[in-house]
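Next up: a single chain in structure tokens, the form predicted on its own.
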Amino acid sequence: MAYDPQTERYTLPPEHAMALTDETSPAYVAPGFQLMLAIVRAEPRIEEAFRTGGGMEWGEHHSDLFPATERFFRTGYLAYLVSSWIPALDGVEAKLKSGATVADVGCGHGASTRIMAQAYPNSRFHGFDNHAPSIEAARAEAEAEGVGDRITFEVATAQDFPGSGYDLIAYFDCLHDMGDPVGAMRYARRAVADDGALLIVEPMAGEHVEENINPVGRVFSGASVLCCTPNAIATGGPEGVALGTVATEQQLREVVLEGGFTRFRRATETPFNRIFEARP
């Protein structure tokens, strides 16, 4: 905020505007403020997740993070996913123009799942999450934008959601949420078709410590520890791997071919965020 005592009047710079008003920009963060606020409204749980090491699942926080996590992440789902991200994946998007099955596992409210459907009418979309009110959610909105009839959404874990052969599975930012990420993986090698890929969206992060030691790396990290991570610990058993919001490339790259699949890249990339593509 800048103030002219010439004229006694605030402006908000156009670059902060852009971050903080500007719903369609990839660099609106405004969100971030309800997603954090919904993460400490859970403080008595996640003190006793630290205090005995048993973890905390994403069901268990304020009903405001689910909503407030869609918001955070679709400008630049809307900015990105149909323009570079997908195009930059060998094959997928003439498939998906022609017609192709899709599942997006961890859809969430299905912000990306609707995204790809209103882009690629001749496919059709199964989203899948483990958080029934999410479901719910993402099956009012899909009917509101008029994409019902090119989805379904069904709650689902990443290791038992239904179907086979599929084109692309998809995972947005939810991998490293995952407490059996290598067992995802194995699950979705049986699911995808020979031919298909598999598109993962995963925080920007650097290999090394230092890398993530900026405030893109900063917030990661602060939502790792309270929201990713201790879900990785609650829902990962005892071959659990809990990955967290900055896990590494390498780290990612093991997950993915101790899974099954034998090729696995990086796509292409925003500020914000890493895409990679597997293939079996």
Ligand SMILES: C[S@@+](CC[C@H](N)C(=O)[O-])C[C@H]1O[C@@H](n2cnc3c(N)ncnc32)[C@H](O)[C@@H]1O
Given for the second form:
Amino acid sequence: MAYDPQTERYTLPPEHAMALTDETSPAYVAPGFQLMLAIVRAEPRIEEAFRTGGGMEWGEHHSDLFPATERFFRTGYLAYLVSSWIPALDGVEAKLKSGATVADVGCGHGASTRIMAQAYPNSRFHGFDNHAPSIEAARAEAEAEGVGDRITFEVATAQDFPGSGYDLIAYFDCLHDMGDPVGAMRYARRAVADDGALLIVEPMAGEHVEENINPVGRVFSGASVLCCTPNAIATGGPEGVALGTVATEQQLREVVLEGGFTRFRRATETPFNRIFEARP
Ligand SMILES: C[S@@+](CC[C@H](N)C(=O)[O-])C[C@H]1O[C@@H](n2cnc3c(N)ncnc32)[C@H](O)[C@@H]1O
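Starting from the form predicted on its own shown above, please give the structure in the form predicted together with the named molecule.
Once more the chain from above appears, this time first in line as the rest of the complex follows.
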């Protein structure tokens, strides 16, 4: 922020204005403040979770967290999902254009589901999340955007969502939150068509801690400790693995292959995201 004493005016330099005010920019980070404020409102509960080791579920957070998450991730999905991530998957774009069946697991408020439904009118999309208030919000937003006829939203977990023979099952910034990611992948193997694909979007992170000591890595590492890892711990069953927000590619590969998939690769990436494709 610059201040000119002559005119008594404050000015945001263009690069600051883009990051703080331009909701269409993939560099729009303003919702990150809403997100972090929402997370720290649960500080006493988080402290208790640290003391007991019992974790804390996503739905226990302050209600600001859920719309903030949507606002934080949506701009990246708007900028890249249709233009770059889907085309980076082998043969998936053609199927979506002609008419495919897609599950968006851990869809939250459904920003990714709506963006795909807008872009591929011949396809049908099914969003699932185990957080009921998020599913209610997702339904309302899809109706308001006029894509309600192409999307269904249902409360379901990654290990009991309905349907089978999906051409594409997507996990946007949620596989690392799950208490039993291997179980989720085993379930996905049964739900996906034999020639179908998984799209797994995970926050950008390196294979070693020192690769995450930068502004992006610090934000994701903070979110991991305060939000994502506690959810994984709280919901993990006997096979629980708390991947956390900065899970390495190697850890993700092991989870996906252990779940029964035979191929896993990084299809593309952005400064904030790693985009993986898995195949049966
Ligand atoms: C970080 S949010 C991402 C939401 C959304 N995909 C997005 O990109 O905006 C993680 C979501 O995963 C959901 N989630 C976590 N574990 C889940 C599970 N086992 N089954 C279904 N949803 C789950 C949470 O309820 C939450 O909505």
